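Presented as structure tokens, the chain that follows is alone, the form predicted on its own.
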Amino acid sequence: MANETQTQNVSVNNFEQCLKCSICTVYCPVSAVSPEYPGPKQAGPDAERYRMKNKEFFDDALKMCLNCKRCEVACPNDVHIGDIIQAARIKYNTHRPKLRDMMLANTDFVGTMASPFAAIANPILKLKPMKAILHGVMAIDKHRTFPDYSSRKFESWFKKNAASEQDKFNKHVSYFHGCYVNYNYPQLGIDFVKVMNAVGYGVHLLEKEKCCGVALIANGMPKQAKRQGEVNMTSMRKAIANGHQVLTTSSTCTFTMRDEYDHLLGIDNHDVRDSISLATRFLFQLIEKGEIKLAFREDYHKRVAYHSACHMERMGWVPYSTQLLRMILGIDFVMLESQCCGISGTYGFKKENYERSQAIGKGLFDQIKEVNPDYVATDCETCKWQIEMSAGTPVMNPISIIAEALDIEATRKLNNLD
């Protein structure tokens, strides 16, 4: 179905395969708006030859890289350009993370602290004086809007409302919900459980889950990222041993655990990698094999524009989400041109990156405003934050749109669950 990448079979530090064609630079969203950035070819394969001889050749300009992987998607010879750049940042960067970076990267800690006080924290973070303090003291740009925290964590909802019902199903999956679902938007996790139960699958949480670590990698804390990754791998191995696929609803969490654990953190995940999948991919493959069916409400009518998140494109999984959405007859579907939104997780929150982040995403924001959809659909939560702030359009994960459009009773009957 999709042109899925097979990056696990190629050496990460494969810079000698570079053809010098510079097509990666043409597709680099940073190079397009920041001439001072050397570009992926020069920052990656070219400079790696020098860095291997002398670490003094490390250039702080590499921090401008978004790690969007669009250079790797464009590369005709499967050079891991983005990984080469990120590995150099991990190996050669001598600057310790700032307090700002530690706060932005430690999503479990901050989420645990903020959730009980969400009713107070959310409005305070929107106040101009607070934004000015964060801008001046923490170097978090005053124009950036923070995502709201939920007063009820997804894990709490699941234990109270869903956990006892899951064993009645004959088939089961484990769910890596991630920080966003747990602390910011539990509704996506609720929607996931709704959809999976409707097609006959019980949902179980992992024995222990930590943030996937993508923000820790980006902010110079690879050792902590590795510790957290090892916890996730141990829990996933237990779930897989019980016959479960591990499903996610975040493209970036999925990509990080499947590829960057091995490539950047040295975590051996060869026995786990192929059992980690995005929920839309899992559902589409079941439909394609004739194992499940979906029925949708006849009164559901929405104009939906799909944004291809960068890491979705790197995995080659965009068609799974888009084809599922096209199955909803009441959707007027629009495929947006492939463009990076510019936020790249914590990157777009930082004062030194904000203007660049917005310049990168401007073409996408303008396109969305022109299309004027009811929703933008995307599989990345930080893309959601960027688009809602900068284009003013509500953004939903494809799973939430499917859950909203789904005819539960009809779907259950189609899958012989009644």
Second form
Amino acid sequence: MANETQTQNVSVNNFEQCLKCSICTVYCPVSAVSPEYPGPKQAGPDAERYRMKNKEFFDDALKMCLNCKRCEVACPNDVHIGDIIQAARIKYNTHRPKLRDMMLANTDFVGTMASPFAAIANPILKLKPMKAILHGVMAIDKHRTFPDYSSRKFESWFKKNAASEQDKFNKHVSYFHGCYVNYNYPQLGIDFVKVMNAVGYGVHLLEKEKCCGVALIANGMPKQAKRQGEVNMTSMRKAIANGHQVLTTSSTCTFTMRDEYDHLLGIDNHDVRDSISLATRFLFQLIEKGEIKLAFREDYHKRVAYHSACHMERMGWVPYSTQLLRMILGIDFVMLESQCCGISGTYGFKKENYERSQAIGKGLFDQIKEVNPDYVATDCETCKWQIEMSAGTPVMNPISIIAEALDIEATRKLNNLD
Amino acid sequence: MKFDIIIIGGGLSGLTAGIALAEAGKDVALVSAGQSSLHFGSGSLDLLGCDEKGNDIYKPLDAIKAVNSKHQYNKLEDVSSLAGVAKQLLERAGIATTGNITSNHWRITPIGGLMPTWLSMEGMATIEDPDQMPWRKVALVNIINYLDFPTKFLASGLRDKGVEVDVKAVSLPELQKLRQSPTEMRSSNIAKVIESNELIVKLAEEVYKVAGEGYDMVLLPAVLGMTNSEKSQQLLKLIKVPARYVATLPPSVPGVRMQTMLRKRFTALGGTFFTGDQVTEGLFEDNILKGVKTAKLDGTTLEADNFILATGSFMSRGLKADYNRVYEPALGVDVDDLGLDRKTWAKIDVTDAQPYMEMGVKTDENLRCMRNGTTISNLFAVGSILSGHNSIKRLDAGGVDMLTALQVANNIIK
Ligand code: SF4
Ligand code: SF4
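Switching conditions: you have the form predicted on its own, so give me the form predicted in complex with the partner chain.
What follows is the whole complex; the chain from before opens it.
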């Protein structure tokens, strides 16, 4: 009887485990720079008690939360503070999202619209008058550099240049490329295909891929996020039934589909979750098992500083990427201190957040300037925009660095492909 | 993933062992579930502050020789030399301290008590001998609206020692902004606000205005410098009259600083940090620990030649209790529950020495853990998860953490 009482005493998101130590507050990047934000302990477990009594206690300031989960990583009692805050926003927020938020959140829709016009859209988005309009009318901050839209989508490149080759391989994976690879930076997808092919894996696209929905969650559109999530789950189930792992090259997409789908959107992903992985983790695990080998160019020499993206940190997977990068002998590896870069997806694009976003990232930018690497490596695409804009150092996904350093011929030989 | 040594727990003891081993050229990984109890630290490390009867210890070396047979200090080969190594290890990490093992000095607690201690971080107020207070008249200068520095208690504690105390308060507009969210006027947020040289100069001026003349010492809450001691030292210099810091209620800024700088040192030495993850299972074979599984790295085993358990006591969840037993949740190693009946684990009066505080994992003379009564040859335990000491009553937490960690590092390197 006594034991039963104890095991049942587990609250939603562990909020009753909070012992009010305030450690989470120390690590919250927002409460550091925005005194009007109530901070994780107050916004999370403390206020949750009130909100449970009366929804009037919902505080609009909660939208300042980046959902970076650094509070959760720091909490010694495993309180899911970020989840509590996001769940409260979903449950209690009554405001309809603004047009601007809808635009920023619908990364795939806007991408589809912009890609064919990339030659026009990119320069326009860079023009001062256009930025002034975005700033004034849309409240998208004028200091932001928009990530370029690529003139050719990754999917088009893949169909034209790679798809027909993929069935030749004995082993196969599916690739969730995400909006960023598709519309803004197809090169990362191309690098991914190059690396996977070199170690004997054929790459396939999912039957249907929708944006993972992270931006929809952040911008108050959970219903649409859920619909898109269900589409992704259905496609992934099919891929998994074919014996494929589903790989991504984005820590945030991965985290969203593995954890937020279940925790925040109520999507049942239990049968899919373990088959979704990050490409670096997948490669590391294969190398460790001795199933594949990588050979690197001897003339490759770069100083690389690794930045731990928030959701990568929350997943606990940072060492997969760093251990993989450290296998490249020509790399002079530096680990940056783990802190938020401030962008948090679409957050930093909003006029009301711009200054806060830059203030949050300042410590990181200073550190990068001091280390002065050839590249910053990180697993998150929005960190890339933020760091390139603010620290001026080129940022690469670890997969792109591997693709660059890889000796393809030697690797193919090592994996008995020739 | 394979390493030379895997340490479970990222607080003072785990990081000390990690740094010592990484300095010796080992490939070390550290798995840490959430932040450590350094966040409740005092800015000082205690070695052995009180004897069995609760009296202050002045000369800790003699007292250490006299600790009872259960105390972990009995397993240290050479306490003085380890203590010296500990101080140097902190210094190499950028943490300068005052104090040594031959004589304790005294720190001031946030509620005005004086406690014997071993090493204090630079800038903290210390007292050589509590029977001869070094100051006749003190200004206690708080930041307006900051509640975690209870000046009334502090003043009354000092007055009891015959010191004349004036309580003052200062502020800056930048600090008052923090009050927009009344719960957020916390030490760590103040530290984050006072980062620029400009604000430090202004704050120094404000302090000088209220306490610039007529005091032997100005005492300030320790709310500056979470990542290094540069800012906090700069403020003391700019105030132009003798000034020092006193620990606040948690979160402790000097504690966060110590945690941050130790972690930075560990990473700079090439150590790998598994953040926010938890060891869930140990893979044992013939009394050897082959590897551990964690909550987040599903599909991956972390392997090493040696393992160190540094997960802390009940408060840090290194030990757990249910209605029937006390156990160690990560690896299931043997716990010494002192053979006590459930009803006698705790004393009704909370200020009494609590028996459960002395519970902890069992270890052999080399600080190796046991499972089902058999020693595991490559699994060691360090810090407050060890049995046989009560850090609240004996004031020995910092010493147990650092010295057992260094001893185990030596045992492994040998
Ligand atoms: S760190 Fe965790 S336990 Fe501490 S106050 Fe925050 S939520 Fe509560
Ligand atoms: S998720 Fe990030 S921004 Fe939100 S409360 Fe936690 S630490 Fe702060």
